[in-house]
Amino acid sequence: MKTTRYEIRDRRYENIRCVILAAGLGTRMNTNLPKALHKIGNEMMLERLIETVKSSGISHIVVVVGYGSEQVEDILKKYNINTIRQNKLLGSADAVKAAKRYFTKFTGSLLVLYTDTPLIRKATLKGLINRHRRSGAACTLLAADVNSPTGYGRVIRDSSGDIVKIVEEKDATVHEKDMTQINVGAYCFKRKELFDVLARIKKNPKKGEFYLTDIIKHFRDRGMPISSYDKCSEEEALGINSREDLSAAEKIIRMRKIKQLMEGGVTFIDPETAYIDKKVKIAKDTVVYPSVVIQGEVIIGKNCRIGPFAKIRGKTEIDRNCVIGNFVEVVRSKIGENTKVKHHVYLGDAYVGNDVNIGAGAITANYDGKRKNRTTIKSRAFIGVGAILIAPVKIGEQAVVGAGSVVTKNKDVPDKATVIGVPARVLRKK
C-alpha cells in the first residue's frame, strides 16, 4: 500500500490493523444502496469512517463487503483499501472470519468496526486501543452509557463488576433491559484469539446468523480477559439503522462543526438552522444568519455576514469585510474584500474583486448548455438590479452595468464605462 500522510504523522499505531464491517442490506432503510453508502452530511458512512481511522494513525484497514460490494469496492479505489466479499450474509462472526485469511502473518491486535457506527471520534478509537494496551486482554469492547438504551445490545457484568456477555436487546430479560450500558460495536482483539473462538460461535437459532457478540461469552468461559474502555458519548454509540437515525446522526456532525466554529470566533445567530459542512473554513468575527447552506471546500474570511438564507458552495473564497445577503446563491467563485452580495443574486463561476456592489437580482448566467463559463466583475465596479451577466464576460474596474441590463458573453465591459439595455450598450465612459 502507499505510505499516506496519516502514517507518516503517527506511527504508535503500526501493530494495529482494521476491519471494518459493510456488508449489510440495510433493510429498515428500505434502500437499494448499500447501507454503507448512505451520506451523512456530504461523506457516505463508511467514508466518514474510515477518514476517522486513519486520523487515528492506523494506515492498514480491510473493508468487508456484501450487498452491493462492486458499488462499495469502486468507492474504495481512492483509498487504496482492501476488500473482502462475504458471499453469504451470515451475520457479523462470519464477516469477521471472512477476513482471517488477511491476517495470517500478522501478530498484532485487531479493531473491529461496523460501518453503521460512523459517528465514533478519533479520541475515542485512541482511548480504546490504548486500553486495550494496557490491559493485556484478549478482547477490549467500547461501552457506553446511555438515557436510551432501546435497540442495543446490553453489556452485562457480574458483581464485580467484570463482563460477563453481550446480549440482543431481543433476546434480553426484562431486568437485562433496564440496563443503560451497550456494546458500542466497536472492539480491539488479539488476533489469534479471536479466530481461535471465532469458529466455535454457533449459528442464532432465531436470525440465522452468526453474532460478534457471542464471542464475549466464549472467551469469558474459557477465562480469557475482557475489558471494556467506557468513556464513549451517547451521540458517538449511536448506530445507523433508518433513515430516522441518520437525520438524527446529520445533526450531530452538523452541531459539532457548528460548535467548532463558535469556538474559533464565529457568530451563529440561529444554530440550529444552519448547515456547514466538514471543510468549510470560517474566520472569527463573521456573523451567519439564520437558515444558511454552506457546503464543500468553501473559505470564508473576518468579518463577514452570511445570510440568512445564503447558499454557499463548491470551492468558493469570499474574502473579509463582505455581506453574503438574503437568498443569495455562490458557487465556485472567488470574491473580494468590502464587496456587498445583498438579495436574491446568482453567481456561479464568478471572479469578483474588492468593493464591489451587486444589485438584487443580478445573475452570472454561466451555463450555455455545454459548459460552465466565468464571469469576471474587476474591483469598484457596480452591477445594476436585474442584470444578467451572460458568462464567458468581464465587467471592468469602476464599470456601471444598469438595472435590467443584459450583458451578453464576450461583450466585455471596458473600465470606468456604463451601459444600459437589452444588449447593454455603452452609454459614457466615467
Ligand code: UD1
Second form
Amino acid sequence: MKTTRYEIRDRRYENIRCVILAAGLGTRMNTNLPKALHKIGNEMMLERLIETVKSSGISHIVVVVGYGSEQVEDILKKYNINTIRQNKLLGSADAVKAAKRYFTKFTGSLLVLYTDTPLIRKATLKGLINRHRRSGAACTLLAADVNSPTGYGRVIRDSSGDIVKIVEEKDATVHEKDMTQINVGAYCFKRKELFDVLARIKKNPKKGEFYLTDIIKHFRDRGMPISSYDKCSEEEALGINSREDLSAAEKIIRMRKIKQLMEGGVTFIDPETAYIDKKVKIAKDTVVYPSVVIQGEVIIGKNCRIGPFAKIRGKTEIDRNCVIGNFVEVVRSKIGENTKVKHHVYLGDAYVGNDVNIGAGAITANYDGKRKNRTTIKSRAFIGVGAILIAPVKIGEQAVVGAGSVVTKNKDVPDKATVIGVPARVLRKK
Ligand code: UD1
Ligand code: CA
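Next up, the form predicted together with the ligand. The previous block was the form predicted alone.
Okay, now the whole complex, with that chain kicking things off.
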C-alpha cells in the first residue's frame, strides 16, 4: 500500500502531545487583556504558537487557561482545542498538573510550552522532539546560549556538562547569574515520569509558586536522565513579559518577513520602516519605499512601486506594474495591471481595471453609514483630481471623470463618456 508523506509525518509525532501554559496573569504587561491574547505582527501570541506546533506535525494540543479564561477559550473555539482551567495561579508546575487528567491513558511524551515564548520556530521544536526521542531521557529541555540572560532561568551543569538544575533569576547566586545558557521554556517529558515527579515539587518560598523548573533537580536526584537541545537562537528564546518585550518581538517578526520577501526578489528601500503582515505576498522586482504598512491578506504583483507612506489593507490584490504612491490607502480592492494611483487617494471596496489613472485626492465613498458598497472603475478610465465616487457606482471603460466631480450613487458613467460637476453630469460621449 502506498503511504503519503503526510501520513508518515503524522505517525512520527502521534506519540507526542502538547500542553501550552497560558494561565498566567501577565503582571509586568500592566494589562487587563490575558497576556496570551496580545498580538505580535497582527497575530495573537497564543495563535502563533498553536500554528507553529501544528505545522511541526503535532495535532493534539491542550491549553491551560486561568486569567481571563473565558476570553482565551473563546479565541480557541475555532481551533477545536481542549482547554483546561487552572483554578488558582500557583505556578507553572501547578499549571501542568492541572492538565494531568487529559493524559491518564497516554503512554507517549508531552511537549510543554509557554504561551509567552511565541517566537520558537517549527524547526527548533522538531529538533527538540527528535533529540528527546533519540536520547530516551525522562526530560529534554530547550536551552539557548544568549548574550543577555537576565530575567531567565539559568541551566546549571556539572563539570562533565550534565544538567544539574535550573535556577531562576531570583534564586540565583552571583556565580549562577554569570551563566549564559538559559531555559527557553519548552520541554519534552515522558508522561509517566513527568506526573510522578511533579507531585514532589514544593512551593518556592520567595515567590510562593510551584516552579516547573524545579522538576530538573528531582529527576537528577532520582538518577533519571535529562537531556537538552541547545540550538535555539536568542531571538526565538525571547520571553514576552512586558510591553518592551512585546515590541522587541514585533520587530523580530517584522524583520523575518521582510527578509523572506527580499529573498523572493522584492526591494525594500528602508526595511526599518516597512510593516508587512505574515500573509502578504509580493512578487519580484516590486519596490517598497519607506513607511509602508501592508496588513492582512494582500497580494501584490511584480514590478510595482509601493509608497512611500502607503497603507494597503486586507483582501486587496494589486496586479503587476502598478504604482501606489504616497498617502494612498487601499482596502478590500482589486487593481488591474499598469494602473497608477499616485497621491492622496482612498480606494475601499473598489474593482479597478487595467491602465487606469486615478488623480490626486480622489476618493471612493464606500460607506453609507450602514454598509460598505462597491465602486467599479473599468480599464483605461481616467479619474480626475479630487473626484468623489459615491458607491455603489460604476465608471465605464475609457470614461473620464472631471476634476472635483462628485459621481453620485448608481449614476453609472457609460464607457467613453466624460462627466463633470457636482453632481456629475455627462459632458460628452465619444
Ligand atoms: C519561566 C521559567 C524560566 C524561563 C522563562 C522563559 C519557570 C518557573 N520559569 O519564567 O526558567 O527562563 O520562563 O521565558 O517556569 N503560567 C501558568 N500558570 C501559572 C503561572 C504561569 O499557566 O500559575 C504560565 C504563564 O502563562 C507562562 C508560563 O507559565 O506562559 C511561564 O510563566 P512566567 O511567570 O511567565 O515564568 P517566567 O518568570 O517568565
Ligand atoms: Ca514569562
